[in-house]
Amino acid sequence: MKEKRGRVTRDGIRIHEPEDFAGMHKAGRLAAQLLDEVIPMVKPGVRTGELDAYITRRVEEEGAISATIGYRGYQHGSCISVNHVVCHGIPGDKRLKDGDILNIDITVIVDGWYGDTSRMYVAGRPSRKAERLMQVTHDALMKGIEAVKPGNTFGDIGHAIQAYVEAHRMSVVRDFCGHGLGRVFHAPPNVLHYGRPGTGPMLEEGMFFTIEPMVNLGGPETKVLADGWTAVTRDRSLSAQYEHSIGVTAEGAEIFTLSPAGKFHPTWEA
């Protein structure tokens, strides 16, 4: 479905109407709710395909549509990326092992609006380096969101993320980025997770887009496997990602994909 509401900037970015925020909140909440629901299922021995089957069934039960099933030939309701897989991991027969970290990424369509979000999970207990990686990645996303306000630029978002990550001696993936969305899955702008302050299009109230930094413990280089989807770190280092869909308001950013259970960030028992 193509967007028709609101105006489009000279950079091709759609400016949505105030009433459009409600639709994005509804879609974003469902996506976040489903990611909450799978938390107790993520444990050693579970197949990634089992997690995907649950998500796919629940999307249907909620009367929503999976945006990923059928997208460019993809046939799953989620992407599940384990350990050194950066993004677009294909669910299957792989069983999780103790200490594995994984990103689960889903996009649902509710009443024509797209809710897109991902977060990190742990099977068992993470290593200290994995825990630190996930913390830095989560905090980098929030630094990027803090940079969102009318008058700032997309370069300000990227710079905030990059500076934070590199201060912790980790690297930002450059081969993938966030994107505009609304009544379409992907639209302008490309939201880079690195950059220089004051560069790129200016943020305006009514813009909808994702911020979804991918952070590696090693170098930023990636490669896509022969399946055409799975992206991995070239040096086999661990990778993590967090993603929110947001809308720009007069005051800053409104997050559409907040966890209803307050569990967007994984917590572990001492």
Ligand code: MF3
Given for the second form:
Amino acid sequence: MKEKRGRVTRDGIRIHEPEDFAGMHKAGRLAAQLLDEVIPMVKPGVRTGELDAYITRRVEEEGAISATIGYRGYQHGSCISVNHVVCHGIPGDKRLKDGDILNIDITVIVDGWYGDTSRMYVAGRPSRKAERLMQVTHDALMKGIEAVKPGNTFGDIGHAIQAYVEAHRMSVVRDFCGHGLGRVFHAPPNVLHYGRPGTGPMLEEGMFFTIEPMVNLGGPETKVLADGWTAVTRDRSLSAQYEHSIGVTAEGAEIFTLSPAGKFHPTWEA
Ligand code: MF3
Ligand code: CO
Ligand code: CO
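Starting from the form predicted on its own, produce the coordinates for the form predicted in complex with the ligand.
Shown next: the complete complex, the earlier chain at its head.
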């Protein structure tokens, strides 16, 4: 879709208008609400395809559109990535087992605006190392968001994430990145989850993008399976991911995909 207003930077990054934040907020909020709704469904024995079917039905009920169905031939309303799957796991007939950790990633379109978010879930009880991985990944995302303010650079975001993750002796995946979004799903820039301070494009008020670090307990290397989508860790170590869609404000960042139920992190549940 052609956009009429606003401007684009030298790096091809769109600068949105103040009134555009409301559109992103609405889309982001629905995506986050649907991720809240599936929390009680995630249990040992459930099929990932059942979780996906619920999400797909609810997106329709809300009068929204799933951005992933039909995207480059992808056929599902969510990506569900279990254990050593890094991202783009395809929902299916496999049942969750006690202790499995999984990322559910959804993108909805509301009034033309895209809301893209993912978070971790646990079937039953996680191992200590899985719990630690999820905690570090979540906190790394928030460190990245803390680096967002006009005048900082995209390298500052990547550096904040990488430094935090590596201080915990885990690794940041290099093969996938965050992205600009707005009235489109994937736009410039590539938001790297590693980098050096002061490098990359300067952040400006009105930029909309995702931050979605993938963190591995082992090495950072990944490979894509024969289905063309499922990305796994090469060493089969556990992987976790959290994703928010955000907008740059005068003071910092507005997070569009905050959990309405305050349950963005599984270990927050009693
Ligand atoms: N939501 C993913 C992202 O964060 C993209 C999924 S594309 C799909 O960018 F086709 F795999 F669904
Ligand atoms: Co994304
Ligand atoms: Co996503």
